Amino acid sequence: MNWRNLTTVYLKELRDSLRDRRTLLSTIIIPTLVIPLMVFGVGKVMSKVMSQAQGDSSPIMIVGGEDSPGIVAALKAERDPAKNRPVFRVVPTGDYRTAIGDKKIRAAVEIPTGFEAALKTGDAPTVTIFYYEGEIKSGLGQRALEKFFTDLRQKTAEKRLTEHNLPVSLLKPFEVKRKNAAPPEKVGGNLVGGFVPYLIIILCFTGAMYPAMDLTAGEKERGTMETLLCSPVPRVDIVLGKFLMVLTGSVSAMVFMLLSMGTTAFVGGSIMTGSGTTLKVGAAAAKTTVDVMPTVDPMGLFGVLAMVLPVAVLFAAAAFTISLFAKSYKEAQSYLAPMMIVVIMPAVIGMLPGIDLNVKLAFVPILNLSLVCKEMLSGIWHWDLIAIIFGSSSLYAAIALMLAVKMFNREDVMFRA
């Protein structure tokens, strides 16, 4: 291996790649913009949609209730004091199941016969709320109805205690308070620790995919591969120079994404801190305040960068090897596109609750990276497992690179008919 030849090939491929808009898009533009767009763009849209859904009166249907006029009137008169608007918009009774399924109403409530009279005797039957499970607006209507009847139950119980000269505190003899005991970086790492490795893995692969296709199948299609192979440079120097360019694309996508994430977290945190924005979570009896922008362990970001490097080598070598078999750029795309599923599935499994890092999973490629990154971003450092993951990932990367060099030296692969 001649480093001068290798560097010459690498710089030549780097110049060509910087002129390719597809490579720039996959390695720089998308990784840089994806995090700000997700945080500020998608977040803004979701916030606007949710605010609009919460700001509208919930269209509901009342089933029964003919002998409970007071309850029906209270439902129609229920108002949101914060927004000064009716909570419910009662529509005429009809086929409530079809109406809920067609999203014409958000929910329906079935008031049993004699409900209002039974409240006074203390043996009121069950009220049933029908809604569209999994549909956001229907869930809002269902929760509003549940709140109405929960408040009604509370007021009824308080009234009965007062009538019997008993203290209302019997309903709630003590308070239950929730308080977070975990450090902020562990909370933040738990919130985003599964999602960040997922993004890194995808961008690492896509960052390697387009340069790999262009430097192999693309050169075959342009007819420049034969000219390059006729040069007085050993093939191992050519393949390593091209591989380093593919690796540069993969690492660049990861680095730009991490820089974008760090900048977004810093800017977003400053904005949220400056405006004093917090989120209140929990019921009135057990409120807790959490920061809007999650905090992660800063050293965890450097740990993620180190752990991703051997995986980036694996992705670069695998994409390079697979692209070598293609005769055209389009054919290479058809080979590498299904690989995205192979890459994404372990990353998705790493996001699932209950999947914890252990010795066995430390040897599973991609999944081990997803799990260890989640731990490091939370400030948890299992050095023995980290060593196993880094070593096994490096071994898989070395095998993939050796395979790439072997395939590049095969004439039946390079000039496949």
Second form
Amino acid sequence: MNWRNLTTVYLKELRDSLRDRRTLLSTIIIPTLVIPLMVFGVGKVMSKVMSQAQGDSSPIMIVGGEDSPGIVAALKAERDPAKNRPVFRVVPTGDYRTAIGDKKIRAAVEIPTGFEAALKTGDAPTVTIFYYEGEIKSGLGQRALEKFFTDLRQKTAEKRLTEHNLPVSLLKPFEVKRKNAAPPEKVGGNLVGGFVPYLIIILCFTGAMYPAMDLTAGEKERGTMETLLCSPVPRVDIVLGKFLMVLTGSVSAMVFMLLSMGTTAFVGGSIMTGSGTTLKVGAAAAKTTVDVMPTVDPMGLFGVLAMVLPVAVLFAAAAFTISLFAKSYKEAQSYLAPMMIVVIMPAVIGMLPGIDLNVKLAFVPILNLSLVCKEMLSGIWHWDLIAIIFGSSSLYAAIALMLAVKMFNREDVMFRA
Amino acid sequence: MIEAHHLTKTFKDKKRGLIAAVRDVSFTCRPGQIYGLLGANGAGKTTTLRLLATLLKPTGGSATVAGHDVVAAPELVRTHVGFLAASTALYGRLTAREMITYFGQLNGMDAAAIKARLKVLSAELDMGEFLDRRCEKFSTGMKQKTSIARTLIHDPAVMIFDEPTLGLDVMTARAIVAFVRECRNRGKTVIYSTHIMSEVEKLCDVAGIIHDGRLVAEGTLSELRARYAEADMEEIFVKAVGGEAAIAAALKN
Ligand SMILES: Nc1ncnc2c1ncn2[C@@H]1O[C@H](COP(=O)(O)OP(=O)(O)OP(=O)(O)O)[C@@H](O)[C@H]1O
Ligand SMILES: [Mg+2]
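Next up, the form predicted together with the partner chain, please; the one we just looked at was the form predicted on its own.
Now the complete complex, all chains and molecules, led by this one.
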């Protein structure tokens, strides 16, 4: 290995890649835009849809209730004082199941016969609410109906107590209050920890992918590989110089994403805390109400960067070796596309709640990274596991790199007929 | 100087099985001479030249190029060789200057030496006008000139040309031929493969006819004319490979 040769090859590949539109797109432009697009784009669209759905009166159907005109009238008259509009828009009764399925109405309520009479006599009739599980708007309608009837139940109970000259406080012997106990950076770690490692892993791979294909199969296809092999530079130096460029692509994708994430958080911080839609992108995040602005522990971020490095080396070497085998850019793409799934799967599994890092999982490449990042971002440091992960990832990376050098020396790979 | 001794190359191919591309080929090319390697499509010209340029490793036999063994010291061989083939393309996103400079660096030259050499080559090949333009937009002639400058940047003692006039128009082809002759006049060892008989007659001091991986005839042009009692190179070629029937048989494979 000769540093001068290596640097010559690397600098040439760097210059060449900076002139390649596809490489620029995948290593700089997409990583820079992905976070702002997700937070401001998807987040904004989602919160807009939500507030619009909340802003409309819920169309509902009333099934039965002919002998309970008071309740029906109250439903129709129920108003949302904050938005100054009726809560429900009662649709003439029909086939409510189909109507819910077709999203013509959000929910339906079945009022049993003799409901109003039963309230007076003290019987306990059952009101049934029909809705579409998992459908956001239907859920809104269902919750509004449920609120209406629990309020009614409360009022009825209070009325009965006063009728018997009993204090209303009997109904509420104590209060329950909810308060967040996690420090802000841990909230941030859990919210961010879910999807940041996932994004980093994917971008690391796509960042490596295009330079890898361009520098190997692309060169073979364009006929420059043979020209390069004519030079007296030992093959090892060529491989390492090229590999370093692929690694640069991978790392730059990650760095540009993190930079743009920092900027986005900084610029968008006020907007995000205000609306509470902070990082709704993370699945479970939406349900958590955050009363403190979530911040990410900078130490955690450094930890993530350190742990990602061997994985970036692994990706760069793997993408390099695989596309080296291909004769053309297209062929390389058809090899690397399925690799994408191999990469995403463990990353997704790592995102699921409930899967925690242990000694065995610390040896599983990619999944271990995704899990340890989640921990580090929320301030948990299992040093023994971190050592295993760093060690095993480095080992896998070294093996992949050795394989790349080996492939480069194989005539049947370099001169495939 | 190039010396090949019983050079053999066998490829393993999934569909075709074992392919003996070069079989027991021995020859010598001396400095100040152009050795013409003549052969039909698939005869084994490219494979032979790639063996000499150490792009491929021989399965048998040996060769020394500029005094170094192709198996034992391939990197040393490559420092003394300029290899030009239809399959050695240019980096499209680099300019001609960047391309040639890169290969100067790869050959271990320092910046000043590269600059001086590039100035000479660019004047000789009349490249001034397109030196700082990107190679992807070049005409075939400009590309070929840039490639030649690329092979000559380190002033190698041995030049290996694999069908360098393939696909060029008459004017460009003539310029290339003139340039190859110039290389010989400067005392370089030149080996030149082609299947164009007129080029052999115009250019080569010694010709070797390769057929089905074997060197079937070799000698100076006058020796070959005397041996086959023919004046025309094409007739000599047909006779050397075993007549029309042999050519027809080779085409079937
Ligand atoms: N990498 C390879 N793998 C398998 N077979 C090969 C390889 N390279 C060449 N061959 C085979 O070896 C034989 C000689 O090929 P070669 O390219 O040396 O011929 P050539 O004389 O240069 O022909 P052409 O005039 O077409 O360039 C052919 O049958 C070819 O198919
Ligand atoms: Mg050929």
